[in-house]
Each structure stands twice: as C-alpha cells, then as structure tokens.
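Next up is one chain by itself, shown in structure tokens, the form predicted alone.
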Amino acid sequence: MIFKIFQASEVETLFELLSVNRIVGPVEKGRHVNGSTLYDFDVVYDFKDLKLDYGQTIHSAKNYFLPYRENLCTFTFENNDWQKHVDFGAYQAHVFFGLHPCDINALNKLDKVLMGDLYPNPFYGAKRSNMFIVGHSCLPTPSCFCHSMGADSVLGGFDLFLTRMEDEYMAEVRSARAYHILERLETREATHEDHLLFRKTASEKRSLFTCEVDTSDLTKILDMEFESEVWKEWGDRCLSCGTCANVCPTCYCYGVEQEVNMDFSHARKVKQLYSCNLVDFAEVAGGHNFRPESSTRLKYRYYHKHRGFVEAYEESLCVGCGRCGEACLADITVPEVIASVRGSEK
C-alpha cells in the first residue's frame, strides 16, 4: 500500500478533480428531534455542501448498488413475439467521497454475496466495478460499536482512503486510478513522524467507543441459547416494520414480481429488497407461514447475521455502525439484544 501525505485544504482540489464524474457523498438532511444533525448520502454537486465531518449517515451507500426497488428485465410485444431487454443499470460511473470504514467493510461483505462464485448478481456487480470509492476516517457516534465487529478499520474495497491527521490528510492509496489522481496534487511521502501521529489519532478514536458488543464465542452462544425465552421478550417489543433492514447497510434478501399490462403488450421484472422481520417473510404458497412470531424473525435476523454468515464466511455481516438502533422504533439494539443472550444485562 502506497502512504501520501498532503494539506487538508487539498481535498477540495480532490473533489473538483473527480466532479467529472457523479459524485455522491454525505449532505446535511435537517435536524432530529434531539437538535442533533442529520446527514445522508445524496449527489454532491458542490464541495461546500460535502460534510466530511459527519457522525453517521441515515442510510448507507448499499441503495446506489443494491437500489429497493429495481427492474431486472422488460419485455415488450413486438412482431408477434416477446422481446425482452435487460439494463444492469451501470452506464454511468459514481464516486463515493466520504464514506467510513465500516460502510466500505460492509460492501465488502455484500461482495461476498452478490459477486462471488455460487450466485453472482451482475446488477450488483455492474455497478459495484464502475465505482470510484473515497474512504474518511470517522470518529464514533455514541450508538457505534463498530470496534466490536472489527469494522472501524478497512484495509481494501476502496480506491483512496483519507485520514485526518490535524492539518494533513494521510492517503492510503489502493488503486492505479487513485495514485494517477494524487499525482496532480501536492503530497509528499510520509515520514516516521506521520507514522507515529497516524497510530497516535488511531488510539484517540478507539479511546471514544462508549458502545460495544461482547462478540467471544458468539457463534458457540447463540447456538446454546436458541430457544432461550429472551428471543420472545425482544419478539414482543418488534413492531415488524422492517426499519431495521431498511437501513442496515449489508441486508440484502429480495423478493421478485412480474407485472404484466391489462393489454399484454408489455412486461417486467421487479426486484424489491425484503426484510426477514416482515410477517410474510417467511410465507408461501398455500399461505402456510413458517415463521408466524415476530419474535422467531427477530431471532433468524440475528442468527443470519450473527451465525449463518460466520459459518459461511467466517466474519460477521454486522459492521456496528448502530443504524439499526438508532432508527428502530421500539428502540431495539443489537448491544443490548446480544448483551441478554449472553445473560450480562447492564
């Protein structure tokens, strides 16, 4: 990996350099309730209006590859036949600019998913391979406990990744593209005192987490506890809506529609991301509902993300970036649900 070093005021010299391409990157949304700031990922047409300071974002970079609702194929009725057109949608090239490390980490995850070798996604894929991808050092949210799920560093997914180190930026460059960009600014090659301050803003950040998760033996506990009566206390309280997933940035189950016109001259095929907290998850044809309770979908959403992808891939699917509890309206989170699975309630 290839370390520069440049002025802070650089970055908007960065940022107009890459604007010959969409850039998308986090905005102010309004304010919560609380007084408190809302940011979200949106198109940035002007650098002023770029927030790199932001705490955390409402939704993740997942929607730009893995859009709610998306049309998979259509189909039109000419010359006596069905013609179908497929368009994965990945004509126009995207720069993410800003994004923390664990939504970039949380790309990587739905990588394995949606771009590996059982079944790849070529929507996903189009568009995940025509990205330029800007990481930016973050400091925790009070609901983050990213550091817990090994998430609040990254070390690929991305093409640059800047840390900022009082006055400078440190740029971890990952790509050819990347290092042809910063030969037009003006860096230099960082120093072993760059070093040092860059290991020393490392162990501020990880001093500030307030929120963690308690991840030993995870996997061995949640097997022990399966039926454990916790799940049906947290079953009580979900409202079934869905929120969770909507803003999780690696949910990515789907269900698929075909929608046919009155006059059978035109068709399509819809894609539209689901939630496994949902209470026709898990129904089928028939209208039998193998999943009835919400507390048994509470307790398969955590044993996908907690146990099924382990089992799988050997990491978690959860990065901790706490959106999940910040947006549930029956102020459920992941913390406190695993914290009563293991008993160690605070």
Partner chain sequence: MMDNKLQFIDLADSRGLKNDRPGIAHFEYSYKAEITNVYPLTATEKLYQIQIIDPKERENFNFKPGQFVMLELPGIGEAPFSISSSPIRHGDLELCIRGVGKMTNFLDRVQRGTRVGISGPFGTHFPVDKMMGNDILLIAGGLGIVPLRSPIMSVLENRSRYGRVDIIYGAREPLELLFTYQYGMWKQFDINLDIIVDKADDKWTGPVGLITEILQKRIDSGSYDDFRKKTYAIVCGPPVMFQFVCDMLTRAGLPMERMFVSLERRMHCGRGKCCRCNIGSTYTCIEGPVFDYWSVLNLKEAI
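Alongside the form predicted alone that was just displayed, please also present the structure of the form predicted in complex with its partner chain.
Partners and other molecules omitted; one chain follows.
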C-alpha cells in the first residue's frame, strides 16, 4: 500500500485536476429545524460547494449506482412480434469525492451480492466499474455507530482515501489512476511521525463515538428472540413508510413493472427500488401476504441485515451510518431496536 502526504490546501488542486470529469460529492441542502446544516450528495461544479467536513448526508449516494427508478429494457412491437433492447445506463465515469468509510464499505457489501458469481447485475456493475472514489475521513455524529459494525475504516474499494491529520492529508493510494493524478500534486513520502499521527488520529476518532450496538452473538440472539414481544412494540410504532430503505446505503431490494406506451408501439420494463417495510412487499397474487403485520416486516429488515447477510458473507449488511434512524418519522433507530431485542434496554 502506498501512502503520500500533502498539504490540506492541495485538496483543491486535486479537485480541479479531477474536474474534467463529473464529480459527485457532499453539498449543503438547507437547514434542519434544529438549526444544523443538512447535507446530501449531488453533482459538484465548484470546489467551494464541496463540504468535506460534513457529518452525514441525508441520503446515501446510491442513486448514482442503484437508481431509484431504472429501465431494465424496452420493447418495440411490430408484426405480432417484439424486440428487446437493453441499456445498462452507464455512459461516463464519475468521481465520488468525499465518501466516508461507511459508504465505501456499503459499496463493497453491495458488490458481494450484485457483482458476485451468481447472476452478476450489469446495471450496477457498469456504474460501479466507472466510479473513481476519493474517500475522506470523518468524525462520528451522534447517531452513527459504524465502529460497532466494523465499518469505521475501509480496506479497499476506493482509488484514494484521504485522512485529515492536522494541516495535512495522508493519502492512501489504491489504484494506478489515482497514483498518476497524485503525481501532479505536491506530495511527500510519509514518515514515521506521520504513521504515529495516523494512529493517534484514528484512536481519537474511536473515542468520540457516543452510539453503540452490541453485535456479539447477534445472529443467534435474533433467532432466539424471533417471537419476542419487542418486535410487536416496534411494529406498532412503524408507519411502514419505507423511508429507512430509501436513505440506506445498502438496501437494494426492488420491484419490477411493465408499462406500455399509448400507441402500443413500445413498452418498458422498469425497476423501482422497494422497501421490505411496505405492505405488499411479500404479497402474492390472490391476496395472500406472507408478512401482513408491520412488525413482521420490520423484523424481516433486521433479519436480512443482521442475520441472513452475516450467515452468507460473515459480515453485517448494516454499516452503522445512522441514516435510517435520523430519517425515521417514528424515531426507530438500529441501536435501540437491537438493544431491546437483546433485552438490554436502559
């Protein structure tokens, strides 16, 4: 692994160098009622708009690689026959500037499902292969618990990762593309002092977490507490609105619909991201619903993230970004739900 050090002010030069491409990064999106600034990912044209010191964005960046709505194919009809046309929906490379470790980890997890050996998904793959990722270090917000989920640092899946250390950045260079771009910046080699400073920065960050989840034996506990009353209590609070899945960086479930245009010359097959909390998620033709109660649907979301995915990949599908808890209108947060299932509520 190659490390380089450069002055914090040089990050603007890096942005300018990359700005011949489309850059997506954290920008300001107004104010919360409590006065704090709200952030979201968007296309950035001017370095001044890029807010690298953001806490957390409202949404994850997934719309850029798992669009909320996407055409899977179009059909043209002619002479009682049809032709199918497919377009994977990727046309250019994107730079993602300022992704935090949780969001890069989320991508790495999605890669396992969507780019694995079994039916790899070209719609995701085509966009994922064209992401140049510049990661950026962060400080814990009151609602994030990435440390508990092992997602507070990231081992790969990016081109460049920038850790802010006092007035400088330590850059971890992960691709030849990133290496060549860094050659045009004024950088120096990392020294032993830098290495020590890196460790100090990391341990300072760890000490700032206020929110935690105990994941020990969680897969087993979830199985034992499958019939627990607490699911019903959370279910009674849940509005089944699907907002949590909407903002989550790792929720990828979807539904498919077909639409015909007015003159019957074309049709489209459209994929729409869905949420397992929505009432008809597991409903089949004829009206039978495998999860009719909001509690069974909410429980299922936790099962998928904290049990099923762990069994399949030995890691959780939740990165602890805290977005779902922040966005939930019923104040349902992952740390509280898990604590109550474990029976360790205060």
